[in-house]
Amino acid sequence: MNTRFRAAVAGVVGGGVAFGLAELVQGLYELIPSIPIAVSQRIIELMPGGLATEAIGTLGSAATPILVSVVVLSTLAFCGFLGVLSRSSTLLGLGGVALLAAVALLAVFSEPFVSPVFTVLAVLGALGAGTAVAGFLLDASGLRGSESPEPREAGGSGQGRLPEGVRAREAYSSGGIAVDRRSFLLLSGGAAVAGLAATGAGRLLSGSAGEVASSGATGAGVASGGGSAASAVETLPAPPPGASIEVPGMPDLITPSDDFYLIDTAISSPRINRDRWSLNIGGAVDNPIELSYEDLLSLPARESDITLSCVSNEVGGGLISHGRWTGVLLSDVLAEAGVARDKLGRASEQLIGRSADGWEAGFRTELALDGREALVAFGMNGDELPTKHGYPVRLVVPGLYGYISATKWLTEIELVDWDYDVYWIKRGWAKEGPVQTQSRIDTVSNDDELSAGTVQVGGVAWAPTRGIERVEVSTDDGETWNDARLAEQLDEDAWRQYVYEWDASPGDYTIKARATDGEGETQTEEEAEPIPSGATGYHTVNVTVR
């Protein structure tokens, strides 16, 4: 192992220890942000629109872990470079550490809910500890200030034999007693394991803290008698048996919270104490107000069945789920601020929802007042919102894609003019995002080999605010169409299950599905990519029947 490589290892191990300690402290105290996550978040915010769109479209939910991994690996590589640099100049190495500290502090102080003093101490302490570990490994190997080639082992040239693991000081320009390669590997490996253990403990503690933050209604739940919201909630009856079709491969009528699709620009979920949370409603309103969590719960609340989908979902994709949401009508909240449909003007044409981390979504204000069950939601599937789905409060607006409406961790609503552009509009997506009428085949998949006889071709169709009136299935690539059997419509805002009993003979087949909404409009066959306003076309699968 040559000296340059050993110096790089020392720098990487020091960087790993710094990461680990910072993550451990972050897990212990929620007001200290995670450094790699904060840096990744700033990269997303500064990323050009086309690149951000391409990344989300190509990588989907994998974009976030890939970005964080790239940030961590790039930082560790830089730490390795600093280790090599420190061989000839300790001052330059420390300058690189100062640069890392500056970047880290700039990133973490852009996060919401930061404790300034403890965050500075955590960042500087972690980097200081990592620098000390790297310095120790460099000194222990006698590499500081040395550009000499790999030293010879002690024991020759007339010298007495030294204890195992130690080399002669004459071999190093630093003049210190140094460990051999095996001892160096043991020391650096031990430090690396300690850094990884600290990182794991920090992430585990952070995840536990996030669950605790949103566990206030566990057990009884917000919709069934638990917590302070119980008396105000107008609950829904259990879904009727006819609303579900029991066919292998059919998705659940109500998606479990843990399985609900997740696409965010937020790398990590803000951990918000609901007792300190408030919702500010301002902009072009008659009566700007601020509501606490208790204020919100004092308003009449209801449960609503609403299917949400992501605009970046491909035809037949999985970025769609159905939930039973609990909350206050957005129109009722706006009424508290003096907003009414007959008072809207140019200055109040657009409703902006802002998240605790500054993210924005915006849609036409009139859509919050047209009778749809748009909610300021605090519950999901009979419990409080999970942290990752917007705890303590989020917006849920049926009929609109999430990129313009589904503000999680909601802290502000502002009414502005239509010229104001929010996050994804600046990145090339359409200004208005009504959900397309769509259907998906779930019970058979592309390239399946099926047995001859009755084959149940089924799945879900959706057209929020309009409902689904008809689903047709073709088994001959669209030449002929057959009506599928529909489950009972749970709600016009909910997806609807269907199944077609196909008498299949041996051969190769192309199966397609199409839906017609409650207004008589059949989904278009024209194929379009998700950007800028949602994918269109018929979901198509090719199968072989034996």
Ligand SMILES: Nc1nc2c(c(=O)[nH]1)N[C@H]1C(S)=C(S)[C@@H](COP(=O)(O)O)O[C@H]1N2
Given for the second form:
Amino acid sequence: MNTRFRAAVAGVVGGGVAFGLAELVQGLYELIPSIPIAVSQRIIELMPGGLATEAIGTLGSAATPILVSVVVLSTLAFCGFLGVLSRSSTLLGLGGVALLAAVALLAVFSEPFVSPVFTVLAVLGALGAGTAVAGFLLDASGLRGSESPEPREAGGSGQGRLPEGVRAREAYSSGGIAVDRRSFLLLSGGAAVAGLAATGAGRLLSGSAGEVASSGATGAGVASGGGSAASAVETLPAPPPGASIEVPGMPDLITPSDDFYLIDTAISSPRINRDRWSLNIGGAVDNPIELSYEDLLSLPARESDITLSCVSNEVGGGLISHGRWTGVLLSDVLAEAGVARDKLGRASEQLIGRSADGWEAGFRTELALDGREALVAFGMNGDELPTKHGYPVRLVVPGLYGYISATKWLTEIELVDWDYDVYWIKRGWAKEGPVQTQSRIDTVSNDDELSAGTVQVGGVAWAPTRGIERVEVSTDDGETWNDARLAEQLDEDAWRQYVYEWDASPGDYTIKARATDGEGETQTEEEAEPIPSGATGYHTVNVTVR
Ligand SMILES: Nc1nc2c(c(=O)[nH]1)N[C@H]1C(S)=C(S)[C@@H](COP(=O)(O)O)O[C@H]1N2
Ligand SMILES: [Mo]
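Same protein, different condition: the form predicted on its own was shown, now please give the form predicted together with the named molecule.
Every component of the complex follows; first up is the chain already shown.
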């Protein structure tokens, strides 16, 4: 092992110890953010919009762990470099550590719910400990920088920390490799294992803290009210059997919460204690107010069927799900702040929803007051909101894509003018985001080999707020169209299932579907990318019948 390699190992191990300690304390206390997650978060925020959604949309849940890993590994590599650097200059090495501290502090202070004092202590303490470990390993190898203001004395205070097996004389002789290879490996291996163990413990702790944050509900679920001040919730009856078509491959009419698509820029969902949560309503309103969770629950609540979809959903894609949301009408919440439709003006044209993690979305305030069932939601599918879907409170607005409307972890509503541009708008997505009428083929897929006879071609179609009036299926690439059988419409805001019974004979086929909304408008055939206004075109599937 040459000296440069040892120095790099010392740096990497020091970095690992720092990471481990930082992760451990963030797991112990919810108001100290995770450094690698905060740094990754800032990277996502600085990415151009298309790239960020693409990454989140296509790699799905894999994208964020990959990013966090890249952040951790490149930081460790940098620490290795600092180790090598400190052979010639301790000062430069320490300068590098100061740089790391600055980046870490900048990143964590943009996180929601930060305790400043504890966070600074955690960051500096972890980096200090990591630096000490690296310094110790460098010393033990006699590799300390020559510029070091006070060269360590042989047999100094560090001696007591050496394990039995390490001979102090050897360890602190100056110049060249002193500790034998085995001892060095033992020392650094031990420190690395400690760092890893601390990281694991921290991850485990923060995971379980997340559970605690979202398990406050009474076992009876939200429908019975999560708090004592709750008024009764108008619940929905079970969906009629006619609203579902039983064909293999058909998605559930109501998407189970665990399967509900997930899109956000949060690497780890904000952990919010609902007793500490409040909703501020301000900006161009007559009566700015702050509502507690109890206040919200004291307003009349309802259950509502709303299909939610993401603007980055490709034609035929899976970024759409249907939920049964429990919440208070957004218009009722706005009324508490003195907002009414006839009082809207230029200054209050746009409604901004802001989240605990600083994300924001905005849409025309009018659309919250035009009679649609826009909800300040605190429940999903009969239970409270899952952490990743916005616990404790989020917005759900029928007919609008999520990126302009569906703020999760909602903490603030502000009425502003139309010129104000939020997160995704600055990144090139359309300012108005009504959901495009669309249909998807679910029961057969590309390259399927089917046997001749009856083939059930089915799926879902949606045009939230307008409803679906007709779905047609073509098996000859759009030359001729056949009416599909429609399931009962659960709600105008919900997707609707359809099936076409196709009498298939052997051959190659190109199948397409198209939907017509409740206003008689058929979805456009024109193919468009998701950016800026949502994908359009007919979902097309190629199959072979044998
Ligand atoms: N705080 C916050 N809310 C957010 C987002 C986000 O990144 N942060 N993403 C939005 C987008 S783009 C969509 S499509 C929906 C998705 O909601 P879901 O993850 O519950 O399906 O949430 C919206 N709400
Ligand atoms: Mo989205």
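The structure presented is a predicted model; accordingly, all values stated were derived computationally and were not measured. Positions refer to the first chain, counted from 1. Rigid core: the largest C-alpha set superposing within 1.5 Å between the two forms.
Undergrad: Determine whether the C-alpha of residue 531 shifts by 2 Å or more between the two forms once the rigid core is superposed.
TA: For residue 531, whose C-alpha is compared between the two forms after core superposition, the shift is less than 2 Å.
Undergrad: Superposing on the rigid core, do we see a C-alpha displacement of 2 Å or more at residue 41 between the two forms?
TA: It does not, since the residue 41 C-alpha is displaced less than 2 Å between the two forms after the core fit.
Undergrad: After core superposition, I'd like to know whether residue 186 moves between the two forms (criterion: C-alpha shift of 2 angstroms or more).
TA: Shift of 2 Å or more: yes.
Undergrad: Report, in Å with one decimal, the C-alpha displacement of residue 97 between the two forms after core superposition.
TA: Here residue 97 registers a C-alpha shift of 2.8 Å.
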